[in-house]
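Only one chain is included here, represented as structure tokens and corresponding to the form predicted alone.
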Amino acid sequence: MILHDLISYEVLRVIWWGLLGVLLIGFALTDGFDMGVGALLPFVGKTDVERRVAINTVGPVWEGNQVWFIVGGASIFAAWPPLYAVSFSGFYLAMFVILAALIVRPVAFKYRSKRDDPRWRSSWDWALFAGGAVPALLFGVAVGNVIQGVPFYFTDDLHTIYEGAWYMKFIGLLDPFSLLAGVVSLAMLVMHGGAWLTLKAEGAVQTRARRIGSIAALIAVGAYVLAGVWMAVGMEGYRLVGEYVTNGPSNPLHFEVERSASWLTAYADRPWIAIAPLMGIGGGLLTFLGLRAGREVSTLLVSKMAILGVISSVGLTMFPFIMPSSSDPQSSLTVWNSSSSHLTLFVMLVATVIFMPLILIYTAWVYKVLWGKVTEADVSDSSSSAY
């Protein structure tokens, strides 16, 4: 028996669908509070020292946290090549804006404190704000577009065609539902950033972070519920029809797809997935209460629970779809028709089983070493502060 036959092609596809979700959630849980702190920076820090306190809470860890994003992109490329090709081609203008913001962020971290000029530092502080707020917003906008369906289709030779002018690949993304999804994403990460600053900072920075973070928590929950109602009553979903093969070759045109009454019919078929939106709503409300009460560790944990619930609810609701097509439903990408080969998925899984625990152990050790609050005295001591 060939080694990779130990795990069926169907099971490997589901495993890598789950691992993709794990990587995206891991990015949101870790780099999410980095982006949240960046978005909060001009508002929680009224003086240079206060802003340096906020920056130094994420300064030592943001680079490691961003690795989740890089690994997630690499995993899409290796495990889901059609998804990588379609998403990075259709969203390339939005991706360019996101990458530009993410590139500005490390430059701002490194250059902000090189000069004492207040205008110099203020400019880089707003760059850090953009580096946090813009990706947080656009990631949600992208998810909103995926939920509605992306205007692409495949020709008979599997060449991808996008409808609309080139500039519509960005402007066209900014429809009302996608902007609402962007608000959910941005508010959720601002909430997470507020929870992180509550844990890591003290004094005025902590107080402002608690106040703004609690407001963001309510906005995130309200916008998330509104998006769910919108999906239930104002948006069609997608479903596979007829017989389809779950362990066959990756060819979207071999599947028959049609628009359905609602995405939320998934909850009638698989009632257990309701745990995800309940975690999202409950976690957001508990974060609000925790921030208002001044709790620290537990508030960060329930903030993570909210993010886990919100992101997983999207994947579980859409399963097995990962990028439906609004132009030609038959061209929609699913878990069953857009993966790499059986052998590729197996080899990648073996590598993941070996290296992922090592990465998690190292990450846990880093956070243990860096545990504790950042104070104004710390940032005033050049030997204790790099930012």
Contents of the next structure:
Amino acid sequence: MILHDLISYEVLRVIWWGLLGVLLIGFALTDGFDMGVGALLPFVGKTDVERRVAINTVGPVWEGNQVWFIVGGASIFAAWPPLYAVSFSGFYLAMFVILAALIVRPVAFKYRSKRDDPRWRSSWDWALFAGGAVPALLFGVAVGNVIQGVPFYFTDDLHTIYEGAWYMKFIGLLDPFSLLAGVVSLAMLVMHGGAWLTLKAEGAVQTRARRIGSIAALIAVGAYVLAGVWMAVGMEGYRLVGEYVTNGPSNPLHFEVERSASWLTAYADRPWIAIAPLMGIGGGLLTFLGLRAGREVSTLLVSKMAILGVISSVGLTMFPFIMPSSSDPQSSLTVWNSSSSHLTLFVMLVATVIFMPLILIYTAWVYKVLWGKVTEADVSDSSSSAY
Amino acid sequence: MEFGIVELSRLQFAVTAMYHFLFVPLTLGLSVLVAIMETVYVMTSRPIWRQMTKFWGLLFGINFALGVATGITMEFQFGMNWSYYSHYVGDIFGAPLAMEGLMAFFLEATFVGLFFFGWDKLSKVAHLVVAWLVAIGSNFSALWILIANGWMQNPVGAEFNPMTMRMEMTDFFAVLFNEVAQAKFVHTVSAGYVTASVFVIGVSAWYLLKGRHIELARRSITVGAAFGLASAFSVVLLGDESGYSATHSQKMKLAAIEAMWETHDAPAPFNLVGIPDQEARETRYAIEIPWAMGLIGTRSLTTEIPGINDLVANAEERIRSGLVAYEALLEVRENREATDPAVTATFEEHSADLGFAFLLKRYVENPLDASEAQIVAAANDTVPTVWPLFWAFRIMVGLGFGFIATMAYFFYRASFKGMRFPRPALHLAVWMIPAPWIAAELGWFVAEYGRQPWTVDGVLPTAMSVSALSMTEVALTLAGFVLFYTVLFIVEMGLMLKYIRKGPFEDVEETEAWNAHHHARLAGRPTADAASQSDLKPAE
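Okay, that was the form predicted alone. Show me the form predicted together with the partner chain next.
All chains and molecules follow, beginning with the one already shown.
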């Protein structure tokens, strides 16, 4: 096969760096409101019927939304194998907690309504709460760790060694900056869940969702700005030094890395990337206003804009770094040293170009079929198949 | 054998994978059966077929939730517990997993919600399309997963890159059309169809025994038996196809399943039963079927199938060749700016055996320091423990033939005896419900345990594939999974039984109204043979 030479290795790497962002953002935009609704569930629904309304706003779509996460994970495996190997084994216990939360969530959606017993239902409500809030928090914590660098190194034959005691793979992750990043992520998804419920629910559920969502929007913006200030004044960044090739073999040990004064020097080098944090902050504030004003469709759109801005700001600020190593900077994973082979990236790109538009089309069709509010009458109808 | 991080990680993988596969076969098969039932409904408009679709669809949904939930673990476990594996073969192995998500899982998961929630929101035909998309998505999912798994059994279309210290894809279509993967795919989905058929027949038989839901149960058995019979033939035939492809790709697994220690003159006999003795390298009390093995394995009377002893001798040679590759590799890596072309040539000549040198890592840090005894020991390590494979395989095959017989019998009664089934047969059908699960789990056991000591056959030993984790971590997560999965399993079984006991929602009024209307219409026709026409599509 010579076809893959049509696109240079370097360009393919940048494309896949972008696609990684697309998948993570796709996950946050879609499954994000499912997790937000889960985290909001005990607070927006006081009665069983109200909770069922909230659950059924996401009932028919959460399953498809969750696939963004699965495909995100699989694409990291396929396109960035060292990143997959280092991060999943490095954040071992945290990954287990996320897995546990994500396993319990499908089951809770499906099984909650299958018995009338109030204790049964309230147990599953807490499962849905944890299934939404815990991953939302931990995803942010993971990003916080990645921004600061993670203590790992490669041996000569590229075994990954994560330094520190085993329990540090969980409690070691919970440093103040990472927790702040966790707050950004949790508050952002709660805001998004609030915006979704504003669109899909009415009455008391909607009122509560608007109130809590608007508070979450302010917290998200505040914590995000604080994290930015922290990165400006109190944190070193990383940079590649010496001569390096951007289309060479994926081996981190062929590169030289050292600490830089700050990640935010990227904004001096590439001022245009400032659009990302501006979208994040602006989107968050507009979501706050939209929720207060009771706007429905436009609030969900600005909430999406906020998420898009916040997540892409992380990637754009760190480029070309993907996962720096704090204990052995030379082992840091970058766009240039941790991708799959030229051929694999090309094959995967072809598959993505064919299937991603199809996915977007049929997903849009499903949302269109399900358009409209979920009401108390809908879930009370005994013949309906609602959760 | 010492029980270390490798064994614990393997145990965790086995537990989570086998647990996942409790739900997968039913998802594969029931999605198709439900779509078939809904097709009949759309073609005939008979309410009973919609009720069947909804009822079996409900059980499908309960099962599907756990299949999805436990599948997430599988997707992430490679990176968590098998990070060197992920690094070493991610370039090839990751691609089919990502394709599975893009092509299949998105389809299945996006439409499954609409299947349950869309009854009132979609036209009949649109809803039918949704049901089929769910079924197609589920089955395509299996295709990609088995392409990934097939590559572990028969790693084609890839070569080792000394610069990146990993396997890299050289030919995507070789990976895609890997003969092992294709045979495994049809074998696995057929096993899923058999599972769903046995499930549907068993549950329906229970209703008939209780005198409940007669109409629904009889029709369900008819659909299940027809579908199940075809699938049972397919599962056995494609199992045979897997065996045939194993003859050239996985000789050791085949010899171990067969407990064939010595190479036999062609055509080799098949050991029907016997007691394999690993120490003495012989099979005691073997009852042989002459020629059978040669015919199954090679489809010829003249091709030899190598026995275990010869394969071990071959492995020893490959270890020695692998050591040459390993030594050259170190040199290539050392001088990557200016490698001596002679060294590169040596490496390339021997690189296919590099994985065999890694087998020595169990004994020495640097394979080049291995003693003669260690090389011999490592060659012996390429023999998996024979007796579990020998027996697991035979029980699986026995069950496979049992499914063909049962399905043929129910198909005969359903087609030619007016859907009337004797009570002993119904009892048998109920008791048979667990059998396809046992067969499926044994099948995976044979496939994966038979591949040991490799994760990727001949390329990467299992012992080298693990993450650098502590025992505590893996033990903690293993305990977590076991606890968690046990609770979920109890909840799932409870719900399944509850909804089976509760039975389908039969709208009697609707059914009777439809029948009355239908008969009135038929009565208006000149043909008197109304009974035989009652299944035909009514004129709109």
